[in-house]
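This document starts with one chain, in the form predicted on its own, laid out as structure tokens.
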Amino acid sequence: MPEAGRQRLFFALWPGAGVRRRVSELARRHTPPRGRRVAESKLHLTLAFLGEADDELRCCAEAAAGVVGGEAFTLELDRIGHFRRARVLWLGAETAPPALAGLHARLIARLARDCGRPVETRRFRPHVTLARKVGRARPRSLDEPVAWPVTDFVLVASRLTPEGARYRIVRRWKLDGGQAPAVLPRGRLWDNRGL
């Protein structure tokens, strides 16, 4: 249980309703019977995981994200894969756009420099988790990729409950050329159910 004033935070790409519906349908079609599908309202692509964070780290992370910048882009989700050890079925891109790799690299570097967060050493493998507890799954390419127009990125607070994680979007940053709302006013919290 986190201490008062602390919360689990991560940066993510959060899909709009149309993309979420398409990804959720793919999860329904490709998850083996014993797998546990991720709820449609929780589908996202993690950019950087901060873990337990106090108010000081949250403020630092928000400031760092505010100067990261980047261009809006389209992410073509065209491949279903499986992380065997983690037992996760995922949807990702055969080739991630340079704008996504750049956004991730700038965000990680800025968090390390400004907030003292360690730089991620694992290779960035952008994906949306479709299902958990999947023992086996055959990787495959999709005949009809999901085109995800990425116009912003978000900071998300995660709270673990007996029913699973609950996510709340804390703040949003628009990418250049995107049509998403700019940064949310301080103190205003969005629940992902309304997106």
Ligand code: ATP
Given for the second form:
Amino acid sequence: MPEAGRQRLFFALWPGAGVRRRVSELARRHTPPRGRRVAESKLHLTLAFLGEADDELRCCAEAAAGVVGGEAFTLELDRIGHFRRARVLWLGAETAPPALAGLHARLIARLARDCGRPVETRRFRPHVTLARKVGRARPRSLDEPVAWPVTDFVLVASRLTPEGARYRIVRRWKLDGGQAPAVLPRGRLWDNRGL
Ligand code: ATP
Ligand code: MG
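Given the form predicted on its own above, I would also like to look at the protein as it appears in the form predicted in complex with the ligand.
Everything in the complex follows now, all chains and molecules, and the chain you saw is the first one.
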């Protein structure tokens, strides 16, 4: 049993039913025979992985997410790719919209500054994992991209079970154009009137 109050947490974009169905259809079409497809209900795009978190870290992360802000945007999923080491087949975007890159950057900066996590040094490669245990796959551009209207982001709790991860959406934040305050160095006094 995990210690009470501890959860494995991550921030993600969680597609609605229509996008989910289309992505799942692509997974069906492109996963090679021995690959293990991700269940339709589990498809998502990870923004920031926090890992094991106690209540204090979860509260901190929720507060951080609350001030990140940002605008809704459309994500054109137009590319199938493969992470060789991770043996993952994914669906992603040829070029990530600046709104997504900005959301990710603001979120991880705020989390790192206020909560000390995540300590992520890899480049952000936004993707939806379609299938695992995929040894090889040829990357390709899609003639008919999936247009994903992104209007919010979520905090998800993940429980690892022998049957795979189980996800639960903990909380949701709207992307409604609210101005995000700049991330200032820790310890500086700043004027937040007008936020
Ligand atoms: P499983 O671990 O059973 O394969 P999973 O990877 O979907 O399932 P988690 O391990 O809880 O479930 O991960 C949740 C999400 O966070 C996934 O999208 C995963 O790719 C991503 N993730 C996991 N570990 C990291 C990490 N160290 N850095 C960045 N993202 C991660
Ligand atoms: Mg994992």
